[in-house]
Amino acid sequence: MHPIIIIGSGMAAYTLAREFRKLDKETALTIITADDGDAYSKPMLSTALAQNKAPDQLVNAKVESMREQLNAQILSNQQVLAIDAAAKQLQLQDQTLSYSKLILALGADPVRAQLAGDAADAVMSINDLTDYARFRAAIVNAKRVAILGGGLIGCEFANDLAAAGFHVEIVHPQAYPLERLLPEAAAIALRDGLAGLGVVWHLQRMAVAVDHHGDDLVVSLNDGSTVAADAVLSAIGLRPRTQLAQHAGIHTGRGIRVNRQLQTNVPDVYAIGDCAEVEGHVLPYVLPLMAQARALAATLSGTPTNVAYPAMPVVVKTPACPIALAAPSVPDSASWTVDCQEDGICALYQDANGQLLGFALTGKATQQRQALAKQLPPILTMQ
């Protein structure tokens, strides 16, 4: 019998391999990843400065701990370079392996600024343990961090970063920060919160080069004014890893293309955590990982099960400003009603009538977020 393949040592992976373990003590297990296959929180990576963690502090398992705790064989630093689906084998550099199940948890990659200028190479991005590695390597120096992007990983490496007592500027293209997921009094909050860490903002503004002059890095902004950095980090999303998928005949959208129990329309093939869309939901964030990783373990173990989503609130790692938000899976003609106290807002997205569909709380309207998320629908109900 052949192994089960996970492809990927992520967080998607690994947990899905501790699921499936709990329920499959035997079956041969097999993990490849292009990394070294230590396992870390990902989402440690946009507050370990302000903690002063190394990256090799992040570390939760070295890669021999992981092989004896899952009763897997790793193979660490290895590409998968093609998935044939109808032999049902994987192409590496120097192997093929042959698959009895194959799951794709391939991950995102940052989404790259189309930059001119004879710096645009030196422009940074944090995804992996790698990235914040070099990333600290880059800045052990350095005073001031550009960051191109406002959204939700900008702003939290903006306030570690600020925390860590870098002058750190942000370039974004739009009014406010994290404009597709808050209400604007919400933005403005966190906006300000920010500024109140030294944080400068350059609002509707697009990066359009960088280049360096004498030991800095000038950002170059449409509206011809400059940055001047030590660092240039960007932060303007992430992309999910399809190609490999594309080029077997797997069917890909946004993500990977899964059914409710995460299978692929090639047969025995699923897709898993951030790579995943699951009925045209993209979600890259931990707790429907874990919600995917516990459904596709039962199916992989003999229970077939679909994945369903409760709603589950997202908390911002901003302690500037601290903010937790459900943002309504389908924007509709729902409105937002604003409630702004001196020491939180607390914004409510409600349909004609009156139902909750979304909330985004700040400050000490936190402490809402559990009670006001039993109110929500869930994403992907039971069936």
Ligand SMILES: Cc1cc2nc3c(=O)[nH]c(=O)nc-3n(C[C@H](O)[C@H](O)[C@H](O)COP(=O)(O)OP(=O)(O)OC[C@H]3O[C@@H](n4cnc5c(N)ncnc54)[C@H](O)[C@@H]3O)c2cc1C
Second form
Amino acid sequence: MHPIIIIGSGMAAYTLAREFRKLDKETALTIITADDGDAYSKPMLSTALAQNKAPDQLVNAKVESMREQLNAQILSNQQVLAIDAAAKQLQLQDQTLSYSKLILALGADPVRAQLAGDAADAVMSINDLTDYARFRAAIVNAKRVAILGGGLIGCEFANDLAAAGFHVEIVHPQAYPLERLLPEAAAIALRDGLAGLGVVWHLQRMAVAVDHHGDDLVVSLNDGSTVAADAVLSAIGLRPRTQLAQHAGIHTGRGIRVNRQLQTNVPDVYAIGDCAEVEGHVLPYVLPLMAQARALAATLSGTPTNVAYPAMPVVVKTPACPIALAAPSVPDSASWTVDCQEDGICALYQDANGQLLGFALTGKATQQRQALAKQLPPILTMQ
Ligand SMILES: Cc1cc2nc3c(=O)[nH]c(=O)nc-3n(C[C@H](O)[C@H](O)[C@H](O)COP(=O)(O)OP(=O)(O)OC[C@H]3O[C@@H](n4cnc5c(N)ncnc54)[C@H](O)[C@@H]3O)c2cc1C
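The block above covers the form predicted alone; next, return the form predicted in complex with the ligand.
Whole complex next, starting from this chain.
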């Protein structure tokens, strides 16, 4: 019998492997990863600089320990180049491996900004521990960091870098940060909270080029203005890794398309985590991948199980203006009711019947997130 193979060693892959081992201690399990296979918590990447954490300090378990814990073969620093779904085989650089079942836990790639200029290649992004190590090394003697993108990850890094003593400037194309997730009042509170730390905003502007100018990196914006920095961090979004699947005839949309049992259209091939699109939902967060991992572990060990998604609020790690939000999965005719108090904002997204569909909380109001989450309809029921 060929092993179950998981591609990836991020939180989705390792959570699945752990959940599977709770139910099945024996079936051969192989994990193939382009990383070194050390287990770490990715959300820590955007709070680690202010704590002066070295990359090694973010590792929860070394790959050797993961092999032991999971009773799994882990092939690290190995890229899967192709999937032959008909033969149920994977092509690596110098070997071919057969699988009984295959799980794609491939994650997502940072979207690259389309930039002109002789320093466009110097723009960095942080999406894994290696990126974090590279960025941290690049800012050893730096004082100023320009961030492209005022979304969730851009704002978290802005807060972390400002708290670590850097001068931070954010270039963001919209009028407010997180404009698609927050009502205006909450977005303004976030903008002002970060400004209070010294963060300079360049709103409704786009970066068009990055050039070397002496020792500086100069970011040119589309209104003709410039931002001088020692390092430039791009946080303009993530795109699920779908290419490997696509080339194997696996259906993809925004992510790798799967049903509620996390199955692709190809027999015995599944997808979870940031790369997966579960019945139209791409939710690149920890809680969804944990729900997926539990359901898929049960399915792989013989009990076909649908994934269920309750409402899953997201906490934005910006201590300058703490935020908890639950974005409505299908924006409709509902509207925001915003209650602004001195110590926080409570914004509720409700339909005409008063049914709560989403919320955005800042400051002290974030304490209400669990209670409010209970009133939200589930995102996916088990059916
Ligand atoms: C800075 C930051 C902060 C975040 N903060 C939060 C937060 O506070 N709360 C929250 O809920 N979520 C947060 N998220 C999102 C959350 O971390 C992700 O949803 C989650 O870590 C994704 O895990 P994953 O296993 O799907 O992907 P990844 O961790 O990206 O893992 C993908 C794996 O696939 C491997 N791989 C890909 N292609 C191949 C190939 N061809 N061959 C071999 N291996 C391959 C990679 O090497 C990697 O091991 C944050 C994300 C970032 C970037």
